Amino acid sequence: MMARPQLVLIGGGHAHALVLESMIARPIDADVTVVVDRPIAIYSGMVPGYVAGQYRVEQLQIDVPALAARAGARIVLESARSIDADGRRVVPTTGEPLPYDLASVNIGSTVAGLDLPGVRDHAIPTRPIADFVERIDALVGDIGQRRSSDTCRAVVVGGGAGGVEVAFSLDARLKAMAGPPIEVTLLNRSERVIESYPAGLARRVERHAGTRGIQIRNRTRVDAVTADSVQLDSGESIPADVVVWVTGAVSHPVFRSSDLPTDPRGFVRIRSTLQLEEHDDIFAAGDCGTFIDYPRTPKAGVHAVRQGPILIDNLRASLAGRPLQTYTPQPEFLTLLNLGDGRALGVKRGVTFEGRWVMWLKDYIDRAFMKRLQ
């Protein structure tokens, strides 16, 4: 009797959650092992709402071991140290290597600039996202206990979509408390916020920031963070009681420890079939990969969700020896930004819009996605 193929899923990101969901309804012809460094995965789309106090923490959580058990998969609670492509093994931080016939990676990304002086000691990075979520309540509780006469200055570093949502959501959460006066500043090194999105969306962000007293500083680079300030490359020092680090994406160390093809930022290079360049037996989805044919594809969670059905189909096809499908990233997709106050901004095909109905739409989409996985 021939041994069953071994499929190893590295990471519990959105695409792998959809793979496991698919296996519940239709088992895959392989022994499946899921390797994750922690049992609970966080749905990133609802994190700004959690920061704003709109959701409970359990509403963001995907219980990966429970999902894996329902899918008939084995769980290994370990970090993957490296992928030995020649030996076809996943090497965990501890424990025995895991052999595979097929492997798939969906581990997301981390934030850039953590090695700048003081950032690890004094700033709160938004990745790993589970750590960020754990620190938010402690942060809010600490600020709530401060003397009401002392202004609390929160600085958010990073002017992309994530930085904008965190700045607005944190502003809403802190100002809703009976605590000290709040000043929120968003530091952005580009010419304007959310530079990769239409200018109309940026204008809406700037207008709402002005109305709510959130200061946006463009063309601003951070050199260091101290216990009570953010140091800029201009020599200016900005007072800061709280610093949240929401800078651009960089790859996880696992790829630096593996002999795999990567782009200049360390992300694995993937083909449109989601297979790694030069490796037909390794797939990758979500932020951890860069498309060879579409290198400018944004690191956005929507792509991981949309890659999920293609990934599960191609894993099944690889096991059966069938042709694989290809994934073509949409040049534009629906983007919804939570402003933390019951309203949201949106853009689709260059058309921007806003209002409470937009937040209702975002909430409906997010809850529907989580209902499938919880």
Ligand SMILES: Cc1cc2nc3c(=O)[nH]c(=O)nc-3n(C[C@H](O)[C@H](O)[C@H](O)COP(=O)(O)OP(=O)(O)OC[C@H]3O[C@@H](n4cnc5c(N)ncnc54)[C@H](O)[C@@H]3O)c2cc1C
Given for the second form:
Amino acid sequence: MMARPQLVLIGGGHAHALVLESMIARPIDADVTVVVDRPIAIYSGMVPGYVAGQYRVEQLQIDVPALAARAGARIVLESARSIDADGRRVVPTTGEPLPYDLASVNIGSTVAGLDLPGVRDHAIPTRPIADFVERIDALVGDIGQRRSSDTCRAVVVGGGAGGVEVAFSLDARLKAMAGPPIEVTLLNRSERVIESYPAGLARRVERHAGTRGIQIRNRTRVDAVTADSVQLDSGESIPADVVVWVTGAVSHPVFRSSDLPTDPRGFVRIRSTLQLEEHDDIFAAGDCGTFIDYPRTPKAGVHAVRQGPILIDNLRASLAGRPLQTYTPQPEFLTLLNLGDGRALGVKRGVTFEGRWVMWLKDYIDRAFMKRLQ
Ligand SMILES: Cc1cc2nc3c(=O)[nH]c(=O)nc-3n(C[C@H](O)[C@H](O)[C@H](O)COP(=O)(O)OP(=O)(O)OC[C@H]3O[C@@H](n4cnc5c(N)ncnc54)[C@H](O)[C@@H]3O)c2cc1C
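Could I see the form predicted in complex with the ligand next, after the form predicted on its own?
Let us now look at the entire complex, which starts with that chain.
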């Protein structure tokens, strides 16, 4: 009897969660192993809502071992250190290498700038997102107990979609507590916030920030963080009791240490079939892959989610020797930003909108997604 092919899924990101969901309904013709560094994966779309106090932590959690068990897959709780593409083995940080015939990577990303002075010691980075969620709890508890009348100054570094949502959500949560007065500042390196989205959406963000008393400072570059301040490259020091670090996405070191083809941020280069450049037997989905043909595709969960069904079809097709499908990133996908106060902003095909109904829509979409995986 011929041995069954070995499929190794590395990471429990959004695309792999959907791959496992599909295998529950229709098993795949392979022995499947999931290698993941921690059992609980977090659905980032609901994280700003969690920061704002709109969701309980269980609502954001995907139990990867439980999903794998239902899909008939083996789970290995290890961080993947590298992929030995010549030897066709996934090398974990501590355990035995795992041989594969087909591998797929969906390990997400980390935040840029963690090695700047003081960032690891004094700022709260949004990645790993599970650690962020825990630290937010501790932070909110701590600030809520302060009885001083001194203003608590929170500085959010990073003016992309994640930074904007975190700033507004934190503002809503902290101001709703019976703690000290709160001042939230958002520091953004570029000319305007959410630079990769239409200017109309950024204007809406700025208008709401004005109404809510959230300061946005564009064209500011942070050099260092200390115990009580953020240092700008201009020499200015901004007082800060809390610093949240939401700068752009960069890759985990896995691909560079594997000598696989990467882009300048260390993300692995993929074709539109989700296969790695020059490696037909390794797939990658979500933040960790950069399309050779669409390198400017934003690192957003929506792509990881949309790639899930293509990924499972292509894994099945690869095993069966059938032709593969391709994924074309849509630049005009629906983007919804949670403002933390029951309202959200949105944009679709360049048209922007806002209101409570937009938050209702976001909540509906996010809950429906999680219902499939929990
Ligand atoms: C605050 C915030 C809010 C956001 N909101 C949105 C939003 O509303 N909409 C949107 O589209 N995007 C949003 N994003 C972006 C979004 O988080 C990412 O694009 C998305 O999570 C990427 O999904 P993924 O499937 O690639 O990986 P992830 O969801 O990050 O999953 C990675 C998985 O791999 C595991 N892993 C990591 N390293 C290893 C390793 N070495 N070995 C084994 N396992 C490993 C992790 O534990 C996890 O299971 C937001 C980001 C932030 C920070």
